[in-house]
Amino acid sequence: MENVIDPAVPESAGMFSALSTGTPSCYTVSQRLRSGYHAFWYRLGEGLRWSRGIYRERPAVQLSALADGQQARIAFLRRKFTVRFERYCEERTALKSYEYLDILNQAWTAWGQPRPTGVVVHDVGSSNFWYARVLQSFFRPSSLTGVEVEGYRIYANGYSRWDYAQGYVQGLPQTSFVVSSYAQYDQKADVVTAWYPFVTAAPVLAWRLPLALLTPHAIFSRIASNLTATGLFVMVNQGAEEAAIAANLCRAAGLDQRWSYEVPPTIRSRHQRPVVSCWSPISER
């Protein structure tokens, strides 16, 4: 097979475009090509449903070189979550999971409310759902469950998105990871998170997907339909240009947003600074 990728795809998958979602009419010739390629590849790997076996990192056990302020941020995310990421994964993975909990816990104390704990959560467009411990460690969720429409991606190494996925969430409770499109995902939950979600075309092709999978209307939709009557819609964006063109897709499909916050910078440097928004149905309102 030749379209191996490598499992360290960019986080924040290049610049976002300045184009709105729209009908294909409004991509341009090298997008619409660049679409078609991996269109091709996406539908032999869905097809396939490669599995060489569960992959498992090897835990690092130990962090090593960090700076006094990384030291000092994950020394707290330790002590108030009662986590050690690194007891389960190698470093980079370990790094990542500390940053993703640093930004929803500083989002969450400035919001000033107490995190839902206990519940249901769906993740969307979990990718290989390296960071299901973090969910866990948030929410202490009833169950999680990660969907991911391209589930079976090969890496360089032979194995496939699922395979990393059955890894990370091997031993934890009632955490499953589902490779299906959101859209068509029709479960309730008190919770659904998502994490730099696609909402313009640039993160797609930069990601290899095709432009036919950057169907936000229909997932926004979905998101607002699937909440419970007190549900919220946790969403994390790039910056506050892609994070104004999500909340337009969200209000669009019938949710109110109940608090926004620009995290300032966390454990890992970023080009953008993440922005952390709450939703909830407008109804309950």
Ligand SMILES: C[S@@+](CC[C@H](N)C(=O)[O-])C[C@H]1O[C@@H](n2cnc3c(N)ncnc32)[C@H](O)[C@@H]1O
The other form holds:
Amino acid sequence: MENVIDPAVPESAGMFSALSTGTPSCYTVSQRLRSGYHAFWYRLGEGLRWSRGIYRERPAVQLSALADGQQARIAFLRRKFTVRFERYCEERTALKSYEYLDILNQAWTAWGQPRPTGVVVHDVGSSNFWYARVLQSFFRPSSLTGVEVEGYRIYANGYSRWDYAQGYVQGLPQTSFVVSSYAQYDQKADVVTAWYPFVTAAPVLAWRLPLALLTPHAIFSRIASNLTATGLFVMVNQGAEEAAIAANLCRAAGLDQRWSYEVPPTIRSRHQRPVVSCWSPISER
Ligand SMILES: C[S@@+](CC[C@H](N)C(=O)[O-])C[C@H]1O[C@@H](n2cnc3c(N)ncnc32)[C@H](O)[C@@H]1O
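What's the form predicted together with this ligand like, now that we've got the form predicted on its own?
Let us now look at the entire complex, which starts with that chain.
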């Protein structure tokens, strides 16, 4: 089937006005200064909407030097999901892809429910959507849309996130990458995923973004209103502490927790264990 890549959606007036209002006084002077600096580059990138053309990673074909545990787990995932990420991307991206697939698979296995397949899936805050193939493999969606607010960040090689995203979604059925704040993205979905959404200030600055983009309530509220009656929000957080903050924000936005699972060490080592939680709109329970 044909690839769908939506044309860049210009940043909404709402997002720019949020940036121009500055940052709340609860932040330190240092945080505000860093935020202002990042806001300049963010605005420049979104204003330029730079594209050097589609960027395709050179496929690794084979994975080298895997530890025994990694090898066994990857072999299991390859069999279960009929995937070979290394045929489409570099080794590093392939390993990260197996890790994300493993996280979803372990969490769903622990929950013991069938995973929703053949449905409309949104991913919130997709970066350059390097894991589009993971979501395709797991959900086999009828359509998959990655929504990223900073879609035109420029990398050292002169390509932008947009260029990379076009390479990653190429050949995937009904898959698109949209540059927009999800808070303003008004489309229905059966499943919404969010990998490591921002819920505190430190990661926003670490990702070189302005603090005006820390709007979890607006994002989670939009997720709640975009979800269909039986829809699911699948969130992955960095460790139990961040997951607890995110959980309170989800509840405040009208979402109800169905289950939560702290994933044991998986294919790549991490400082903090990923916590996967699944949510549905409160009115439907
Ligand atoms: C911690 S990063 C995670 C990136 C990606 N999900 C991953 O796992 O590699 C959070 C991402 O959310 C994006 N983001 C922040 N606010 C957003 C919003 N309102 N709408 C869409 N994306 C947003 C950021 O630009 C960043 O790419």
